[in-house]
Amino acid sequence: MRFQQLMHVRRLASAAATTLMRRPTTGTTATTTMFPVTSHIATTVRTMAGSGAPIPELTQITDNVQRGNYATLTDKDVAHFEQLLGKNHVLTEDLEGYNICFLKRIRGNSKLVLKPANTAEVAAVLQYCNERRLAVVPQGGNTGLVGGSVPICDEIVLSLARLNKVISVDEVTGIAVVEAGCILENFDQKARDVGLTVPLDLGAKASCHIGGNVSTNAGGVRVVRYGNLHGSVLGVEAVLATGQVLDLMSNFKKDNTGYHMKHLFIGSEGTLGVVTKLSMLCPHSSRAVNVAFIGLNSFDDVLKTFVSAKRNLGEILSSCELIDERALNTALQQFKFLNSPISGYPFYMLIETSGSNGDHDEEKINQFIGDGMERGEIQDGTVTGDPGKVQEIWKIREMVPLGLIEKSFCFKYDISLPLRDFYNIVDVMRERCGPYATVVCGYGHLGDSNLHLNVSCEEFNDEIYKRVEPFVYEYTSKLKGSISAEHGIGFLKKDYLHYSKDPVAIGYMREMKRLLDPNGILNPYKVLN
């Protein structure tokens, strides 16, 4: 037993988003994935942005990408688009990083950057290349790890990174709104001058923009606590592909005039419109913030320890992640900086506290840890409310999806199945890959039923491949589990939609698809095949 005693927490709620802010910038939820240059494994990549990766081949050419039948770019388009933007608005040239991805897994070949200044322009530059059929990529902080914000074969890129305003945050309400471009943590920092904070957290905040987390729905850390962006996005203003504004802005939690259309755009990943502006209901900052990380018996032990962590934390909890036993120690092999408070068990969980009154908090959850370990469910652990600490347990938590890339290929999927079953597949995942893999572990958002199962070996593995793929969509769509549950479809889960969605459902996708985007330019060759 070596339980630390709970520390006097009181404002510690800028300490703590300090940790936050520091967690590595490694995707949208800072999990990474490897790939195989060479094939086309849609799921499966192998570098990481920001390190020395090569600069991918054209995607187009790789993956055998029919372009659309859209216009092609001229001088005269150009031109038009200067004197629409001004000069030092259109870019033709160091497109780089607008044409490769965050995973450094797709490369597109744009040949023009555009950076419209205001909803006016989004609307004038998309009405024209409606005109023109000319193709069309929004494009946020491009962190995605799907490959939805980035181009394909030659489409424009338009960058929202100049409607980065935030233009009110009301104290009174909570409600705050936004423009697109905003870079989450600077929304965020906005929201806690007056005490809110944006109900959204998640490893890119430094540099991922609000709107393309709501045009992808992003998930993050908080969804246990705030719930997902369909409940905090009161309103939306998008530009649709012909260029028509539509504006379903609202700052308020309850209107009940008409269909609700604004989720449309919500985690349709730019396909249906650009957002351009949006209002979001931000809760008041939490004053505590606690974090157990303890060790578990079997997942059995986990469940019930979620159960009680919902009874007992209830309107306090804020976190509740798994690690089992192999990623932990796969990650502190890799990161000897790392260290574990507890060693010896086959599961682990990270449970975070956040509340208004530090005493009640750190009483409620020394109560929680007590009747765990009585019950023999909690065997042994570390709670915290020091803000050091704190950062050390997360970091923990951080490098595992690290850990396993470090010097290993890695077979990575982001899930949702049911609680009950949410740990079979890594035992029925090892077993298919038998000594092919170094290391099948699973870890993951357990209070959001997300798991992220990993099977990592010396290099990529054609036999492992097989044994995987297509074999986990199937298992999940068996259990009627997700495919994806955050990171989206973009351009490398299309091919996939049909293991989590029926055929009518589809169907309709695409005649939403031809309601709103009739010359079908924006953002082509994502989510749809």
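Show the form predicted on its own, please, the one above being the form predicted together with a further copy of the same chain.
Coming up is the bare chain, nothing alongside it.
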């Protein structure tokens, strides 16, 4: 029985089915594809704080951090920066938002925020700080999850917020040149104005900066389609700790001229230099976007469906996300404005296709789902190409991480694991934590083997902490996985780097740090322990 026949039978069986309309494409009539919606909904240590959590204690005190051998800020230093940048761009008051990380896990004690307007001013600031041995932490949108963009002690915050221009977007070559402080969403809008799209999409796109994305090698939901930023970023401009400007900009995919030094600054989290500008290859935006939200009974069915998606959706597959039942239900309970089109299944997949032919893409995704239902791998779901409905489904995925921290403490882990073992750690942690955890769940980017493991509890306690760390990292290491798939190392994971990196490799990383930042002023206490 084919997909449309299955749909006809199931519509008759469910009068309460919810319909999502498909966006019309040029020269076509809008169509409706739906599955019935079932009614059942299954119900010194740093901790993850919820949105209503109090201001954390100073991290230098709670974590017993020994301050580096850096100079102490003086009034003379402040006066120098005021002369250099202008008084309006040298902040000494109301700095809480710059000192506390997004998740309220880390709190620094910086007394000064500098907001340069261009690369020359960044270079002048760093040259002075290097000569004075004043430690500096580069900061973008401050949306990071590992404490990499805030001070640990009293480092000067170097905000890139004023370097926010999209310099150029070439619709012929697809190459965009943008300053590091440009908000990702604004960058993407400029690209879309000429029919392109930024090959990076994150839940924090409305506030994160493209420079921070590059500095952490952010992944997001479309790595399965476009790859990571090491491939999309064609060149960077970076300022070294000494104030020297390193021009590594390029407008070509092919540039085989010696060492590709740009890669040193993609993912180094501001410890080797401050990225001030970059060029990026932007693909053409898709005319037809479809999203399927489907329910499955087992992780084995998830894997079979993923293989089928790669095989049968091929060139139009642009995202493949996994959400387990506990993660979804937590988000729905916390945010009443969310509406899930289906419920009552252990696993959910969000599969997106992007292409140039709406009729062709719709036929392919319908065939894919119909075949999956015939095999018993897909149990239920909905498909839409309507832009508003697409956004509604993506909003569910984007709110899952926030739902888990809304009213509870949460240990969050961002790990890469072999696909066959992708979800096992969730079951293992559920058993290890037992009654100490309120929710143990997993969601993430199935398409690139990136799991977000979450362990929530009513409040932090030593018993649950001992059960999660360092066990999560040991488990990941035994499977040859990565302890950080896309969030970086920052401050929170620096003690665990050895679980993913060979000691010899870590030694060479230290040598690179000493070479490019001899006084160690750039983002100290991060990445390398």
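Numbering follows the first chain given and starts at 1. Just so you know, these numbers come straight off a predicted model, no measurement behind them.
- Annotated hinge between the two forms: R287, selected from D77, T438, R162, R287 as the site between the two rigid parts.
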